[in-house]
Structures are given as structure tokens and as C-alpha cells.
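The form predicted on its own is given below as one chain in C-alpha cells.
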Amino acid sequence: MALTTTPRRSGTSPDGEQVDAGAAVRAASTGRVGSRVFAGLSTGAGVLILLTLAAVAVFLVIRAWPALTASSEELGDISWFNGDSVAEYVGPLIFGTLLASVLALLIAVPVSVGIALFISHYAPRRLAQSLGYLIDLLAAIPSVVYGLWGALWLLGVVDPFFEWLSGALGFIPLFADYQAPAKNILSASIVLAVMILPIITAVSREVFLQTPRLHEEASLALGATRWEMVRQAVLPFGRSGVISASMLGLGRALGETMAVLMVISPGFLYSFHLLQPGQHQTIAANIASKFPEASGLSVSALIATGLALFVITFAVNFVARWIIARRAEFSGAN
């Protein structure tokens, strides 16, 4: 009986060279197998941050619940409450964090911007990836240690300049009745700004960096200075990039705890009065100094408070991924 083989199928490719099909084939059957385990793993990783996130809302909701239900009797029952409900104790933490985080936006933003611009269009390279890495490293400082910096040292610092600017402005509310130490939402802003500057610099700075450069090109062309340039073509490019570095940066700033809890001289008022202490207080910071003796009730309570501050960030940061979005239509690249 005689005995038949099946011949390998081979094929010359293009340049010449012999090609077998048969390992191609194999080839290609494992480059399916693996593009359907990392979609699988892709998959399971978004599904994954999905459920992650479902259940933190889920877990602040029914630990808060029995707070949100309580009467104002078992509420008055804790002994750092104020207010009659949780909206009522939340309403002055909530003006309180909004109020310091864009101020310390308001100071950041412009500075951060103002670095990025230097980095990307007018440093010599060297001097750009040096200061680069120094912006980025300052995101690596853990919070504990801007607290220090600004207990220790720069609440002395602006301590002269608080005097002064109360003197000298006085007759507008938002300056009037400085006393001292420093202790107050202006300075809790100050050391929230510098936290936040390396976030808003390093998208800032990539986003700039992205500035198409026939763009600029044309620009210089037409006569434009250096600065007139940066006006005409690179602004304009990166306008909702530094948008939505400047979201990202307040959805830090919101949720920011030991920095603002060491700085802060904590009140529970709707106040405009920036340099007066005992004023304001952020949620976060409320939470870190409360939850140590909380038990019961107050710890629902608590929890509650960071139910508002949970659905407070996820709607800035939604609202930055909305941004970002929409950089591409917006941006002029197109």
C-alpha cells in the first residue's frame, strides 16, 4: 500500500525569499489567540475600575444612609454637629472646599501656564528637560510634607504681607480683619496652588508641545514676534488642554486632606473674609480630624459628608474628560 504525503505549500514572497505558508498560518493563528486574550484583559480591566467605582458609591450610600434618615434630635446628639441636618452640616465644608480650590486655581493656573510656555518656546533644551523633571517631581511630594512646609515656614513668610495687604485694602470685605497667625483659607489656597502646579504644568507643557509647526512657522512668517506668536497659534491650540489640566487639577484640590488640615484654623461659616482664621474648613480636612473619636452615628455622618464630596469630584472630573474630548474639534489642528 503505498503511502501519499501532502506536499508543504511554500511561496516565494516579494523579495525573493521563500515563504512557508504553513508557518504563516500558525502565525497568524496565534496572533489571534493573543489579540482575544489582551481584549479580554483590556475588558476586564475597564470592567474592573467600573465595579470599583460602583461600589465606593454603593458602600457611601448605605453607610450614610442611617445620617441622611436621622432626625435632628439624634443628630444634636453628637457633640461637634452643627445644624439641625446633614445638608445643613455639609452646606459651610462644601463653600469651604469650592471656596479654597479655586482660589488656589486663581493662583496656579497662571503661574503653571507661564511655566509651561518657558519650557516648551523659550528655554534652551537643557534647561527645559531639567526644569521638566524638577515640575514632575514635585507630584511625587507626598502631601504630610507641603503641610509642614506650609506650617513651618510659610505661614511666617506671608504673615507680613497679610498685614500689609489688610491695610492697604481693608475697605474691601474680602481682605478686611487680618489677624494673626495666618491660619486662614488664603493660605490653605497658597500651599493647595503650589500642589497642584506640577499637574497643570506637565499637561499644559505637552499640550503646547503639540502646537502644530507650520502653525508657527506662519506665525514667524507673517512678522509675528515670539510672544505674538504664542498669542496667535499656540493659546489658541491649547486652550482646552490647559482647561482640562486646570479640571484635573481642581479635582486634586478638592480632595485634599493633611495639607489643609495642618494650615488651617478650621470654621464652619459661609465667609468671604479670606484672612480671618477660623472661617472655613474643607471636607476632607473635616473628615481626617473628626473620624479618630467618631463612632455610630457621627461616623455616618461623616461618611456622608464624603458622599458630597465623592459626587462633587467625580462631576469635575467628568466634566475635564468632557473637555478633553472635545480638545480635537476645538483645538484648531484640524
Given for the second form:
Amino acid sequence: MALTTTPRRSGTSPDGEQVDAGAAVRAASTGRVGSRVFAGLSTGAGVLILLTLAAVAVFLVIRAWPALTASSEELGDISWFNGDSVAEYVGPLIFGTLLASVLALLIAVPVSVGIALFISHYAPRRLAQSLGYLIDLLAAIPSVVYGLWGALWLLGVVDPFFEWLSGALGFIPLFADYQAPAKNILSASIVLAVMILPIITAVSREVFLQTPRLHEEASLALGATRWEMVRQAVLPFGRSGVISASMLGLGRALGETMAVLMVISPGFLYSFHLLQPGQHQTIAANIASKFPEASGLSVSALIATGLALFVITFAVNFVARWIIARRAEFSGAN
Amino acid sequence: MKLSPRNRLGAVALTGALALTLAACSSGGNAEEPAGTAGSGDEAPAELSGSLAGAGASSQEKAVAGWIAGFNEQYPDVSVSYDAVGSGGGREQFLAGAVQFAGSDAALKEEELTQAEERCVGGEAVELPLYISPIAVVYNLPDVDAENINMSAATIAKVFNREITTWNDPAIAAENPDVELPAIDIIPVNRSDESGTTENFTEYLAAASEGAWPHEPSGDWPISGGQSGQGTQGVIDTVTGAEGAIGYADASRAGDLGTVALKVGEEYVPFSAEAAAKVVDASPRAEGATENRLVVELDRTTTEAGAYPLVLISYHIACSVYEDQADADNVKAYLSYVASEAGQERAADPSVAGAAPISEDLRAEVQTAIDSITAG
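Output the form predicted together with the partner chain next; the form predicted on its own has already been displayed.
The complete assembly is shown below, putting the previous chain first.
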């Protein structure tokens, strides 16, 4: 064996070494080139997204400029323009957009956290898995379908409830003077809440599943019930995740067009009458509604409202990042 | 240009069938000679090809879709498109030369007419009222058996201005002595988007309500804080959604909802295609209208028996002179089809657009205007 192996080794080794060395050189060179190409590609992709963002911002500013600098008389010629300046026009729209989105968050976040906790800590594994898939599927439903669902089905279903709410709690201005059909901001918020529920649930669930097993076991070992364990270990750990999930949801709610367009009877007021029609409108739905018949300066005015939405979305994300960064220092994650 | 025998046969059959189209085609053939376009020859000018682009009012979008389909049955080689960007946008694109024809709920404005001369290489704009659509005032009162509820323009104005707030208001009851009106609230519903329907409705209210409508006519609903719907279907859905609701919409979409009969003179007229076409014939031409620009000044206060004054007119706007021979031929053939009995019948089909067909007299005038289109 030794005799036979040695000559073979000696015979093949120079060749083998040569081949090996060549392969190594080649591998190293392709590795270097490949890594350079890949680095270039990923840097390019990163730069591209920044460029796209910048291009969108520049486009919005340039196209909105005529409206931003126009005199109030010129703007007054636009048949649907109310107010003396773009800022006056967009004010109620910003209010409506934020109100609808915040209401949607108020409805969606508690439900989402509940679903996420059920999936991560309460449900039997098999049920949890299929429920998880189902929630992810919900996230894929296009918003126009939600809009149709809201306009054609939900409005009729919430009608008696709103009727009762307005009758019983009508002394609170928030719920006063309901008028059927339920094409008000609360209905729109319910549709939005259903739309953003899957995103918030999916992200929250992932975060809750990341809770360190040791934290949970330590809590249980101290005699905590399951609810106490969730409160002590899971929720503090997942808080920043839930916040960022909510901000993702808020982002979708802010920009949502079709669902609001199809559900709400629009109006341009700073109003907290949640059950009255013709009080609120969101920026995105307003653009979709007005754009088909717009031309010239009115297009610029609409794009100016789009610019406002762009800035708001940016601000919301910025605030969310800031909250998460601040929370992260003392959250259970460390 | 491919000349398939089948097309030629179709063209002959067509020209035989439609005398009006024949007239259009033969004058198209004449116009071809000086321009010196060889190819299709005299006896088959119907062998059209190329593309024809239009843009404009969304009010007549469905009708135009029907017309394009019908037109293509006769001229399969011409690809016609229509972009429903809105009346203003359509006129803009037409004047900029981006499209060959425009659809518009309003006639060209003064300054647009000067632009049109430039766009039409010295010719003028041709404006044809080819889409007449009655607007219905629809209501949702499932317990009322009467076929129509009668209202004068003044009553409708007060209802939509929220001065009359219940269905059993004396003003409505006085006009409907035989109808038992329920004691429920009226929920007025308007269009939330800018629309020709709103413009025509408010025009009617402003003109015919004897001062009961305090707002200016406008494509945007002047009163805020009420129920509204996006587009015709949005209004219909909203009215359907609540008992006691009342709205206005393209009559062909009224469906199962009740419709109001309007007071004209001393009688009440429910909407119908004939009644809508009648008011157009009874109305005078607008100031500055010519043989080519058949702009109608709708007489909303007409007392003509059986006329229904709440209608929307949408125009086809084209050029009397086109730079390109093919464009001129295509536009002529297309407009001739739209104006023809077959074309108007197609748009009148409720499943297409439910429009009111134009009268024979108007058709003759329209055809004369179309015949004058040339290339130069």
C-alpha cells in the first residue's frame, strides 16, 4: 500500500499541485472579481433607491411649484379649490388623512397584538402555523378589493351599530348626528384597520417569537402565570417591534387611496364628527378623485398636496425610527 | 395599405346600406384627388387604415367605446382610441395636436377657438353635439308605489339646498296629491368629483328654479358637508344605501331607483330618450355658432310639451381641415358613423350608454358639417 501509494503521490503531486494552484488562483481571481461585481451591484442598487427617492422629491417640487407660487386669484379659478393658498387647501386634507390613519391604528393595533400573541404563545402549533399563513394572505389582498368590500358590504353592516352609537352617545360631539348610509370617516378607518391588520400582525408575531426562551422560562419559574409572563417578558421585548410594525401599517394607511375613495363622502373641514358624512377627505383619495378631470394649474395643486403627503410620510417614518432608537436602549432586547 | 377583397365587399355593402355614409365617402374621394394620394382609388375610399386618437370627456366614454366597436366592424384596419382624461384635458390635447378629435361637455372657449385655427391649419373647429344624455333625479323610497314623484325645479333646488328636509313636506305633497309620502328625512346625495353631470344639474337648477337655487352653476358641488359618491356608480350606490336618499345621475344607470318627473310648463315629464332629444331641438344655437360649430344653448326653462330639460350634451370636436389626408378620411368616416342612425342606436342601448339618439334634423346638419372636413 505504502509502496504503491508513494509513487502515485509523487507522480501526481506536481500535476496535482499545479492544477490545485491554478484552480486556487482562478478561484481567487473570480472570487475577487465576483465580489467586486457584487459589491458594485449592491452599491448601485443602494444608490438607485436614493436616486429614485430624490427624483420623486424633485418631480413633486417642480410640478407643484406653479401652484405653490400662484396667486390666490389664479388658484381661485380652479373650480374645486377652496381657500386662498395651497397650504389652506391642503390643511383639512392633512387633518383628514391623519385622523383616518390614527383611528385605523387605534382599531388595528390592539387586535393585531392580540392575534400575534395568540399565534406566538397560545395557539397549538399546527393552528398557529395555518393562522399565520392566513394572515399573510390577507396582506396580499389588493386595496381596491377592500374598498369594494367596504363600500358594498361593510357600510350596510355598521349602519345599525352607528345608528345606536349616535343615539346613545350622541351627546358627545364625536358621535353626534349620524346620517345613513355610513359613508363617514369611522367606516373608512375600519376598512383601513382591516387593511393594515395583517402587516402589523405579521411583524409583531415575528418579534414575539424572538423573545429569548430564557426570559420566558425565568418568568414562569418565578411563578408567573402565562399572562404575567407575556407581560413581563414578551411585551417589553417586542415593544419596539410592535411600534415599527404599527408605523409600517400607518404608512400604508396614510397612502391608501381606493378604500377611502370608495367608502367616504368627502368634505373639507377640520371636524371631529366621526359619524357625519361630508366632513373629511384624505390626500391620496382626493388626488385620485380630482386628477382625471384636472389640467394645468389644478394638476400642480394636486401634486402639491401629494408633496405634503410625501413629507408627512417621511416625518412619520422619521418619528418612528426615533422612537424605536430611543426605546431600544432600555428594551428587553438587550 | 392592404386591400383585402373582403374589406372592399364590406365597404360596398356599407355604402349601399347607409346613404349618409356614402355621401361622406364620396366627398372623401373627391378631396383625395387634389391631395394626390394614390392607392385606394375612387370607388373604395372606405378602405381606411391607420390610427385615430381621441381624448376628452369621461361622460361619453362608454358611448365612445360602443362607437369604436361599431366603427371597427366596418373599418377593421383603423385603430381608434379614446382617452377619457376629462373635457378640459381633451380640448387641451386636441389643440396641441396630440389627438385628432376631442370629446367635451363644453364648447370651445373664445381663446381656444383662436388656438383651434392654428391647429386646424387655417380651418376651424367642428363641434358636433353627438352625445345627448338625460340626467335622472333618482330617489330611494321603496315604500312609494308611484312610478314617478313630481317635482318642479324650485322644489328640487330646495331639497338639494336642504331647505326641504322631509319627504312629506307640504311643497312635495302639493305636487304629488295622489302619492302617500313617508315622514322620513331626505338625504341629498351629490357627486364628489368634478363632473359634467353636476354642472348640467346645477345649471338646470340655477336657470329653472326661479331663484330657489342660490349657487352658481359649477362642475363641483357647491354645498359641503353632505353625502356624496365618486362617479355615477358612487352616487347610485350611495342613494341605494339609505332609504330617503335622493341624488342625480346619468339616467341609464338609474336601475331600480325611482325617478323624478320634472315640471315643464304645466305638466310633469319623466325622462325618456325622445324627451331629451326634444329639448335639444327646441333649444336655440349658442351665440357664435356656425354651420360647423353646432353649439347648443340648452333652454332649461323650456315649456315645450314633452321636453325633458335636464340633459347633458357632450360634443365631438374635430378640425375642418387636417394636415394629413388619412386623418381627415378617418375622422370623417368615424364621425359619420357616430352620427348615423346605427351609431346613435348603439349609444342608446342601455348596456352601452343609454344616450338619447339625435333627431333627424340635427343629424342632417351634423352630416353637412362632417362633409366639409378636408385635408389641406
